[in-house]
Every structure is written in C-alpha cells, then in structure tokens.
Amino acid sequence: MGKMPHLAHELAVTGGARFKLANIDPAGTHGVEKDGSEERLEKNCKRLSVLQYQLYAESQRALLVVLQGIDAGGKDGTISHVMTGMNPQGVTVTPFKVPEGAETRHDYLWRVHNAVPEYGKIGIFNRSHYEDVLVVRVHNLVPQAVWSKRYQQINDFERMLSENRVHVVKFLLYIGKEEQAKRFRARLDDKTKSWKFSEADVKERGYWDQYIEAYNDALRKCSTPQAPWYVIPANKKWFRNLAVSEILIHTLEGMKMKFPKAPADLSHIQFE
C-alpha cells in the first residue's frame, strides 16, 4: 500500500472564503492505494480501541464526531466500520431528525448541546446542529436574517466545548450526484435496504446544487482550528473509511492522553 499521506492535512478544509466543493473529486484517494487498504483499516480499527481505553481511563476530556453528507454519503457505514473495535459503553450515536416534542420549544442548539458525550467518552453525531444551516436553508424554514446568524453562533458554541474539553472533529462525506443515483439505485433493488428509501429522497436530489452551495458556506465559515472540518472523498467507501479512521487516530493522538495514577501506593497489597 505504501506511506500513507498526511490525510489530516490534506482534507483539512482551509482557504477560507476561496474554498469549494467543486475542486474535490468525490472519487480521488490521495494517491492511496486500494491494495492493502483492509489491513491498514483493521491495524487503525485495533488502535483506535487503544486511544479510546486511555479516553475512558483519563476522564478528563472528551471526543465529539461530527458525521454530515447528502443522503447515500455512507454516514451509517463509517460508524459501523470505522468504530466497530470501540468499546460501546464508551461511545454514544446520537442521530439527529426533525425536531420533535420539547426540541420545538426550545433554541436549536438545546438538544445538540444535551446530546455532547460526557468526559471519559466519545460521542458521534448522526447529522447534527448544521442542519440548521444546510436544510433549513434550502427549504427557507427560517428567514435567511436568522440562518445567517447561525454560523457565528454554532462557531461559538463549538468554542465553548473546546474551552471545556470537548473535542470537536467534523466529517463531510462527500459524495457525487451520479454516486448518490448509483446507491439509490442499489438500494431500490435490495430488499434488505428498500426500507431506507422513501421518494422524499428524490425530491431531495432536485436541490443538489443548493445543497451544496449551503455545504460550501459551512465548509468556509465553521471550519475552525477548535473545530475543524475535513471533506472525505466518499465514492469509494474503502477510502472514506480509510481516511476517516487515520483522521481519528490523528486527533486523539493529538489530545496526549495520559493513563491516571493510582491513587494511592499499593506495593504493600497482597494476595494468598
């Protein structure tokens, strides 16, 4: 397979107002190789299990995983490759509909902010608080003098978290027009998945192109160094595993967790 690249570095959404989704090929790998790729995937499945023990041992802090993508981008998928060696009493999956119940009478940020993993634990996040500036705006749910404010407010809050030990990573799985027809498609002619089609999808790919035009606008505005964005090629879901577990990896790494003492001198413990 080879070395792999700097995957953080490179998926890393920077360039600011300069940066477009229209430059990313959804089927590119970064000169990453297919060959190999499942074993490179198992070693990253195994060290995460590691980096997620000293997480839980520590308890100190936390990790927040945000997954977004237009409908088919594979966030189901990512969680059940990616996470499958973690322990899952230390993880929680939170996905996120259309408000409901107390969610309607409260600020949009309420249930996203009660759903944040608590230190010791990793939490990922099924869509997330930027449905209310991707859907939201599309369908103008809310005057754009209120969705336009969001941005700012969801840098804050996201700040807010880093401050208070929250980690916060951010996936978009990227996917391309004719791959997200291909997987619906397969989806229709699988009886074991028809069931996660409905025709509202359909009518959702009529608004592609101002999906992605909202995608663009969170991509430039929230992709911060507290909270990062990073845009994972997709069309090839090796890859889109690959890169997201590297990602992972690089991020908890980066925390320099530390196993805690014990808490008190126990040499002269004895056992007959």
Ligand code: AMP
Given for the second form:
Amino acid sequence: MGKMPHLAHELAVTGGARFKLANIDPAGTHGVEKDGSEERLEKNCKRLSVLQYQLYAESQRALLVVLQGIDAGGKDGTISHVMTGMNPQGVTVTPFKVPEGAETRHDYLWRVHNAVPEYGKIGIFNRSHYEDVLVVRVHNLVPQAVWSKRYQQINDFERMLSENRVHVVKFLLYIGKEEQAKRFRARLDDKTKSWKFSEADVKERGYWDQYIEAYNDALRKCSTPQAPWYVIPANKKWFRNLAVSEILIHTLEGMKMKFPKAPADLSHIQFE
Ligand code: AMP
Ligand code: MG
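What would the structure be for the form predicted in complex with ligand AMP, rather than the form predicted alone?
Now the full complex is given, and it begins with the chain already shown.
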C-alpha cells in the first residue's frame, strides 16, 4: 500500500478558471493500492477521534466539513465510514433539503449559518449552500442575475467564518455517470437500499452535463485558501473514505490544537 502524504495537495482544487472536472478520473486512486486500505482507514479513524477530542477540549475553534456530490455519490456512506469513532457529543450532521417553511422566508444563507458548528465541534453538512448555485442554477429556480452573485457572497461568508475561527473544508465526491447507473441499479435491486431511490434521481441524471458545468463554476470560483475544495475520485469507496480521512487529518493537524491548562494549580490536592 502506497503512502499518501500528498493527497491533500493532489486533490485540492487550484488553478482557478483552468480547473475542469473532465480532467479528473472518478475511478482514479492516485497510486494508492487497495491492499491494506482497510487497516489504514481504521488507523485514520482512531487518529481522527484523538484530534476531535483535542478540538473539543480546546473549544476555541470549529471545523465545518461540506459534503457535496451528485445523487448516489456517497455522501451518506462517507459520513458513516469516516466519522465512525468520533464522539457523538462533538459532531453535528446537518442535511440540507429543498428549503421549506421559515427557510423560504429568509436569504439562502440563513439556514446554513444557523447550522455552523459551535467552537469545539465538527459540523458536517450533507449538501450545503452550494445547492444554491447547483440545483438552483440547473433548474433556473432563481434568475441568473441572482445566482451569479452568490459565488462572491459564498466566498465572503466562508471568509467571515474562517476569520471567526470556523475552519472550512469542502469535498466533492465525484463519481462517473456509469458508476451512478450501477449504484441506482443496486438501490433498486436491494430492499435495504431501495428506500433511498426516488424517481427524481432519474430526472436529475438527465441534467448530468448541466450539473458538471455548475460544479465546474463553483469549484473554480469558490476554492480559496481559507475554504478549499477537494475533488475526491469516488467510484471506489475504499479510496473515497481513505482520501477524505487523510484530508481531514491534514486539516485538523494544521490547526495545531492545544489542551487548555488545568483551571488552577492542582498539585496540592490530596485524595484520602
Ligand atoms: P437528498 O440529499 O437525496 O435527501 O435530497 C435532497 C434534495 O434537496 C436534493 O435533490 C437537493 O438538490 C435538494 N436541495 C437541497 N438544497 C436545495 C436548495 N437550496 N434549493 C433547492 N433544492 C435543494
Ligand atoms: Mg437522494
């Protein structure tokens, strides 16, 4: 099994306007072999739980993890496989669906800001404010004059978060169109998975190219040093899990958490 010291660099979206999903192989594994990957993931999950404990103990910063992906891209699977081992007290998971109720009576970032993790916690977004430049753009749910301003608004919002000690890291789980068909078929054939399938998914599949174009734009315009995008080749689930775990470790280690000092000098305390 190859080492993966540079995955965070290899998978980060850089290059601005030149970036193109078409240049990325969704089945790629960046020289990493499957052999030994399970053990590696297990080790990574243990490391993540230690880092999460430090973040929680320190309670000075938060980590916001944005997960995006086309239907069947593996968002749920990533959450259950990579976040396993973390203390539930320190993690929040927020799924973003079609806005309803009070959400429709506010600006699009209102519900998002409200779900940002508190200091000491890791917040996972299963979909996010990026839907407001993805599904909303593909289906013309608001005019172009409205959605086209959102890239800058999102960058401003994420910069504000990072300036207020909320670190932001964003993953696109990128599967190929064939792989999506395979997963849809598996969902239909398996009673334990068919509940996840909706006919809307088939309809959305018809907009594949428009989604890729919308993703390209979001990735080009909104991958910033303070809130980087990573594109994870996600056809192979073992690689997807490994890559996300490695990048989360890289991100949390970069935060250099410190345990707070004990509240007072405790050396004189004696126990009977
Ligand atoms: P799922 O993640 O499969 O439960 O589906 C949630 C659905 O909600 C997806 O089809 C998303 O595209 C949709 N959705 C999420 N956010 C928005 C939004 N801001 N506007 C419209 N649709 C959204
Ligand atoms: Mg779905």
